[in-house]
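Here you get one chain, nothing else, as structure tokens; it is the form predicted alone.
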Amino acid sequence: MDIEKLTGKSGEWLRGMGPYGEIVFSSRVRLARNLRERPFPGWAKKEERLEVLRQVREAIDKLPEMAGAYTENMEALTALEKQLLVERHLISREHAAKSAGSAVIISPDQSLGFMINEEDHLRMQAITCGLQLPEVYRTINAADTGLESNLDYAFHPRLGYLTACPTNVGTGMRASAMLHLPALVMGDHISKIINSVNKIGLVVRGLYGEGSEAIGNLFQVSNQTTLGESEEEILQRLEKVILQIIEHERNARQLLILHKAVTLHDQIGRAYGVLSHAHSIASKEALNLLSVIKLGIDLGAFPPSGRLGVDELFIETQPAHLQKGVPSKKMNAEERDTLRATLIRATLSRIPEPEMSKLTPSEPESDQQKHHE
């Protein structure tokens, strides 16, 4: 598979509706794993790192899940494709900056992937739509355990898996769910969230992980501890953080209908006058803008036809996947604002405007979610 064929549509973590979805984009579990006796990526030589590769490659092959994967070595991707793969949160930004020795390998579905020689000689993720936080370990946790048996992983007794970074170490495992909490931003309690959930050994994060911006009102909350608990105690504790972070979003909804109506409408009205007309707007305010389009599709105001679509619309009108529609020339920031809201207005063409009489709090759950409780 060419990287064209693996960008050309969108993966099924975006493409579902999970339980919960219209809060949680996305549940994934990422496992840290070196091989025994070999110096870690940051301290081994090019040819120690070929070594590695090669084993690890040969590994990942021998996994039936990856038949018809895409595969490639990090220095024969340009800057571009390194970039599409981060936005569409298959690589990290760290992997995006290796080069000889390294390597991608990513499924048809992109719902499960692989770096090697990234922070430790093998990454590997799980990603599914909504919250499946236990369903997505199981996939990846199946093909942990096939690697196993033909990789010697770098394993201690009592400390667990051996990791470049000492927060990694045990588990190697990393947790995390992608929250899209509008109302919770807009009714200024975000803040006390972010605090609670520190104190009680998990962290809160952007759009891009550790460092980025929590744009678009989407925020990763996963593990920080990988020591001391097994793997299904971790999944649990963050699960049960999720859900309550779920239902105070929830609740901020309808607090928002009942008590600060006007407000609410007027935000998604200016956000689908903006959205729908604009002729140039920047990656932030787009985000910042959509956010408020899809919070009108969980309560209602628009058609729940429109949901994909402005879905899409989160990754499609980042700065890499507009460059790759446009492969003539290299756009500068004006051409791409441009490109932005021209998509951005087609999508939303295909959506009526609002209908505030229609706003309603949240579904009550269904069975399907109940179970996760």
Second form
Number of protein chains: 2
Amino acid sequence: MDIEKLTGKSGEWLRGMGPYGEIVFSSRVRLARNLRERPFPGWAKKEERLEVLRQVREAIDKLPEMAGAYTENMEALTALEKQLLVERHLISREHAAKSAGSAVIISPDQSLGFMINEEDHLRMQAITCGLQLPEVYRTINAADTGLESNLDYAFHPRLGYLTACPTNVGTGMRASAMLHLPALVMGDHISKIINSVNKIGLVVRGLYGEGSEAIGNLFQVSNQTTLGESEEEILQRLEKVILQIIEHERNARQLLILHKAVTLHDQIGRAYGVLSHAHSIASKEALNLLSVIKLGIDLGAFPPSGRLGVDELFIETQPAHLQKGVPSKKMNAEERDTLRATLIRATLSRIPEPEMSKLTPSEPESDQQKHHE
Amino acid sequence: MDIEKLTGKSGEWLRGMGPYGEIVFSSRVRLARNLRERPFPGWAKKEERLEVLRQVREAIDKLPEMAGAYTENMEALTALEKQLLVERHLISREHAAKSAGSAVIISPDQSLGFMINEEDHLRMQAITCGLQLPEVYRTINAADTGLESNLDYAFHPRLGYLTACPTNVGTGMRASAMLHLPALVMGDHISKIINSVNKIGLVVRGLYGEGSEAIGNLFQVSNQTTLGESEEEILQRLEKVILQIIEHERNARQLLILHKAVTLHDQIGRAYGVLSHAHSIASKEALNLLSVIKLGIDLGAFPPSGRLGVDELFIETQPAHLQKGVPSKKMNAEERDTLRATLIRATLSRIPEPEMSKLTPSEPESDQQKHHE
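Alternate state requested, the form predicted together with another copy of the chain (shown: the form predicted alone):
Next comes the full complex, this chain leading.
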């Protein structure tokens, strides 16, 4: 399986709407694991890394869910291929910087991924669409259990799983959901929400993880601590907070419709007007406007048939994804901005003009919800 | 004749294209005159102002071209009516602040206007579309000659016409043209042009005269000095410089088409996209985007039939013009922004999508020009 097969289609977590799909893009759980009595990748010699790689890869290959997986050593990947994987959230930016002794393995449906010799010997993640934290945890836990029978994990009876960085010791788990919160941003309530969430030991980040800016009104909410709570407790606490944020976003959307109708119509109209007419557009502006189109679809101004195309643009307009469509030459930023605009215009041409009259306050809960779940 | 008749239709200078009409909005000449041995308005007592007003008005009423004119004492005008006249460039902002003892008289076709007791006893202006400085001068000179037979002007054999402010002494003439220079702005050449023009004793200002910002890529070029040159010399020098600026703007437009096609398509596309979809828009943004639509019409991306509607929006989207359409209530800025967007969407809906393929470099001169002249 080559990288074309991965990038040629949407990841599982982009296809279709999961529960709370109008607000939750995706749910993700990753586990950090290390082999007993082997130096962490940052301290290991090349031969030690290669030996870890061999063992871990062998164990992963035995997992039934990884039949037909995409497997590649990092040194075999071009800079473009690495960036493609980063843009699809399949590897971390840190892992993309790795070379000999590191590898990536991704399941055919892209729902399960493994990074070997990133910061830890093994980082594995499961990802799916919508809010489904227990489900993704079950998936990754099953893979972890399968691996444990063939790998000797570094595990301390009191501390739990040992990791290269102390912040991951314990469960080694980072669970997160990617939330689309345009109404909280428009209504200027987002910093209040971020502050409260930070205070209770959870973290809010932008689209591309640690230190990244919240473009496209996308926010990743994840657990901070990995020690002192079981995986189930962490997931329950996280899910509870996410459900509250969803509630806030839904209220903010209703308030926009009821009390800020002109602003809402204006933002949706302008986003549609610009995206369907621009001939050059930078990534950040594109994501911010696509976010508003997505909100417009959620609220009924555009037909739901437009959703998949718009969601895909969040990934397809990223630099490496644009570059892969033009293998003959290395594009500069200006050329990418032009291609990005062309791609977006093509998708937008299949979405009719916004109908602001359809932006009416929704029934108080449940009906819409049942439909998604 | 009441103000409705003035504001209900386009001024003469907005209707149709004058010479060089794709770049020159309008040409204007104003003369400052005072009556001999009467204190200037700023120093005069109320009775003295009223006496000047009576005399000057009587003289103007005798001019055959002023039959059926709009005549009003400033104290009889509401704040809204005054602002309407300012937005149509029929009176100055300074004159709008005047009350008893001052008056305004405007010819039925709005090409000829008189302010009595502004800074001087009499300020008269002629205005027309396109670049027609000698023609507007002939018009205003004829009116001036007509008045002179009935009014005793303050005139000094060596200095010329005496005025309240020394900067107007001599000819008392300020001639100007309103130029639309979007390509020089896009290409970042405008400040160079403004600097050169300033160096040779001419002045460049924004849309609403002295001290105003150049919104909508509109620049008023006028003579600075009134002393030491005859009217004809001033007009010739001004026209020569304006023709050079026109040449620069035309070259800049061709350069955009040839070398900055993506930027040009992007700006035209976005202007159209935003104006046809915004539900709230401030005056400044509106004028700046309308300027780009105007450029698009000039260059062939839109059919010429859209020109009048777009030109009229430059005036019709100004605050007082919006307010006069809603006599029942005083609108706030937010309500005006909404109404402005609605008005613009309606006009834009009659202009088809831009056709970028029609943006081709034009023949080197003359063909296009002959058409306008």
